[in-house]
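A single chain comes next, written as C-alpha cells; it is the form predicted alone.
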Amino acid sequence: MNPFEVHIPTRIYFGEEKAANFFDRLHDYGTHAFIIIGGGSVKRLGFLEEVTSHLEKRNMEFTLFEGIEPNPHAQTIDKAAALGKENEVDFVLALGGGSVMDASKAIAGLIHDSEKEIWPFVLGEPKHKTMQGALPVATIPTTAATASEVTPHAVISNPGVKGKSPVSYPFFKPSASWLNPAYHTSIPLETTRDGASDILSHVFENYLLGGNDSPPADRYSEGIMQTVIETLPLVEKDPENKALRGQLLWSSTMALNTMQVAGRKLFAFIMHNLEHALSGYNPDLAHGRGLAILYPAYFKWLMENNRAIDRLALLGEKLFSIDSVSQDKAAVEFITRFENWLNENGLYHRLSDVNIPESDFDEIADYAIKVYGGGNPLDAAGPMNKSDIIEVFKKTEEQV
C-alpha cells in the first residue's frame, strides 16, 4: 500500500432522530447562523421552517440567503458573502444539495477573509490557494450526490467566462453534518438519477487509475458501487422509502471521504475535469448527468489506449460477476453491462442531447487543458491531450 493521510473532522449525525444532537452542536460555532438555500424547494417542503424552529428553540439568531443556483455562480456567492458580513454571522448553515453546500463553503471563506469575490481564488486564477480560513460550516444535505457534507471542495461556476473551477482548503470541511433520509423522499427522479451517477464517479475515478496496491480500498469502493447500482432501481420504484434513500445518502458520504482512495496512487479526477469544463460551458447541465454521458466514452478511450484494462476487468468481475479468461473481453463486457445499466436508469445520453454540439468541443477541450492541466495534457495514467479530450467527447455521440 502507498502512504496516505486521512483526516475527517466532520461530526456526522445520521437519521431523523439525530436532529436535537445536531442542533445542540451548533452552539459550539456561535449563536448567529447564516442559512443558505437554493431555489426554494426546502421552503415549499417545510424543511426550512423545521430548521429555523430548531434554532429558535435554542435562542439562536439566523439570517437567510435564498437563490443559490445549480452549478453555483460566483457572483451569487459574492452577494451572499456581503450579506453575511453585514449581519455579522458566526457560522454558515447549508440546507440543500451539493451546489448549496459548495457555495456555503466559499461564502464562509469570503466572510472570514473579508474578501469580496470568490472567482480570483479558484483553480487557474491568480489568488488560488491564498485563502486564510473560513467560518465554521454545518450542512444538511438534501440530495445524495456530491458528498460535499464531508469534503474540503467547492466547485464554482462563472457564466461570464463560461468556466467552472474548484476551490479547496482543509478548513472548508464542514464541522458538522446532519444526514436525514426523511429530507430525501421528495427528490425528483431525474435528480435522484443524476445524484447516483455522481456517487459512482467518486469511486470510479481513482479505482481505475490508482493501481492495485490497496485491496482494502478496492473492496470498500466496490461495496459502494454495488450498493448504488442495486439501490437506484429500487428507489425509482419506491421513492418515499426512507431506508433506501438512506442507503444512497450514506453511500454518497462514504464515496468521497478519502477512505475510497487510501493506499492507492493518487491521480486527478479526469472525468470530473472534463465534466466541469462541459457544465461550465453549459450551466444547465447537471454534474451527475454530464458524468453519466462521459462514462462509456471515457472507459472505451482507456481501453483503446491500453490503460486500466485490468481495472475495468476487475469491475466486471466484482460488479457484474463477469467470468472471462481474457482481461480484454471482461473489460469490454463490463462496459457493455454498465451501458445497459445507464440506459435502464435513464442515464444514457449524448452531449448533443444536452445542447453541447460537436462544433463546441474544441473550445471546451481548450478550457479543460488550460484550467485542469495548467496548459499541459491531463494525466490519465499517461498524457491525455486536447485531441484525446475531443475524441472522448465525440465518442459520446455514438451512444444511442
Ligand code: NZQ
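Residues that one form lacks are left out of the comparison. What you see is a predicted model, and the numbers here were worked out from it, not measured in a lab. Heads up, when I say rigid core I mean the largest set of C-alphas that superpose within 1.5 Å between the two forms. Positions refer to the first chain, counted from 1. First, how it differs from the form predicted together with this ligand.
- Fitting the two forms on their rigid core shows CA movement of 2 Å or more between these two forms over just one run of at least three residues, at 126-129.
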Given for the second form:
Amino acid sequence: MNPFEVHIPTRIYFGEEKAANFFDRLHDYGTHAFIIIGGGSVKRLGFLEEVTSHLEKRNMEFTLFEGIEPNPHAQTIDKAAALGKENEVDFVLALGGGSVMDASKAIAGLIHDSEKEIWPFVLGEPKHKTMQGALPVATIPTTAATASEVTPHAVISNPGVKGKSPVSYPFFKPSASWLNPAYHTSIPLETTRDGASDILSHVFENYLLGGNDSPPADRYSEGIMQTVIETLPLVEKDPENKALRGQLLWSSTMALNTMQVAGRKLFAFIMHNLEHALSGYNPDLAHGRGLAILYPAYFKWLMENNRAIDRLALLGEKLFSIDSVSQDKAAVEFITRFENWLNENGLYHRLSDVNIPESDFDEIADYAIKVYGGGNPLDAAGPMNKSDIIEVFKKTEEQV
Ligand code: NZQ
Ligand code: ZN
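Switching forms now, from the form predicted alone to the form predicted together with this ligand, please provide the structure.
What follows is the entire complex, opening with the chain shown before.
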C-alpha cells in the first residue's frame, strides 16, 4: 500500500433521533448561527422551521441567508458573507444540498478572513489568494450526493467567466454534520438520480486510475458502488422509504471521506475536472448529470488508450459477476452493463441533450486544461490533452 494520511474531524450524527445531540453540540461553536439555505425547498418542506426551533430551544440566535443557487455563484456567496460579517455570527449552519454546504464553507472563510470576494481564492485563478482560516461550519445535507458534509472542498461557479472551480482547505471540513434521512424523502427523482451518479463517481475515479496497491480501498469502494447500484432503482419505486434514503445518504458520505482512496496511488479526478468545466460553462447542468453523461465515453476512451483495462474488468467481476476469459472482454462487458444501468435509471444522455453543442467543446476543453491542468495535459494515468477531452465529449453524442 502507498503511504497516506486520513483526518476526518467531522462529528457525524446519523438518524432523525440524533437531532438533540447535534443541536447540543452546536453550543461548542458559539451562540449565533448563520443559517444558509438554497432556493427555498427547505422552507417549503418545514425543515427550516424545525431547525430554528431547535436553536431557539437552546437560546441560540440566528441570522438567515436564503438564495444559494445550484452550482453556487461566487457573487451570491460574497453577498451572504457581507451579511454574516455585519451580524457578527459565530458559526455557519448549512441546511441544503452540496451547493449550500459548499457556499457555507466559502462564506465561513470570507467572514473569518474579513475578505469580500471568494473568486480570487479558487483553483486556477491567476491572481490567486490564500485563505487563513474559517468560522466553524456545521451541515445538514438534504441531498445524497457530494459528501460536502465531510470534505474540505467548496466548488464555486462564476457565470460571469463561465467558470467552476474548487477552493479547498483542511479548515473547511465541517465540525459536525447531521445526516437525517427524513429530510431526503422529498428529493425529486431527477436530483436523486443525479446524486447517485455523483456518489458513484467519487469511488469510480480513483478506483480506475489508482492501481492495485490497496485491496482494502477496493473492497470498500465496491461496497459503496454495489449499494448505490442496487438502491437507486428501489428508491425510484419507493421514494419515501427512509431506510433506503438513509442507505444512499450514508453511501454518499463514505464515498468521499478519503477512505475510498487510502493506500492507492493518487490521481486527479478526471471526470470531475471535465464535468466542472461543463457545468461551469452551462450552470443549469447538475453536477451528477454531467458525470453520468461522461461515464461511458470516458470508460471507452480509457480502453482505447490502453489504460485501466484491468480495473474496468475487475469492476465487471465485482459489480456484475462477469466471468470472462479475457480482461478486454470483461472490461467491454462491464461498460455495456453499466451503460444499461444508466439507461434504466434515467441517467443516459448526450451533451447536446443538456444544451452543450459540439461547437462549444473546444472552449470547454481549453478551460479544463487551463484550470485543472495548470495549462498542461491532465494526468489520467498518462497524458490527457485537449484533443483527448474533445474526443470524450464527442463520444457522448454516440449515446442515444
Ligand atoms: O435550492 P433548493 O431549493 O434547496 O433546491 C435544491 C436544488 O434545486 C434541491 N434540493 C436539495 N435538497 C432537497 C431539494 N429538493 C427537495 N428536497 C430536498 N431534500 O436540489 C437541487 C440541487 O441541489 P444542489 O445542492 O445543487 O445539488 P448537489 O447536492 O448535487 O450539489 C451540487 C454541487 O456540489 C458540488 C457540485 O460541483 C455542485 O456545485 N460538489 C461538491 C463537492 C464537495 N464539496 O466536496 C464534491 C462534488 O464532487 C461536487 O463537485
Ligand atoms: Zn462529484
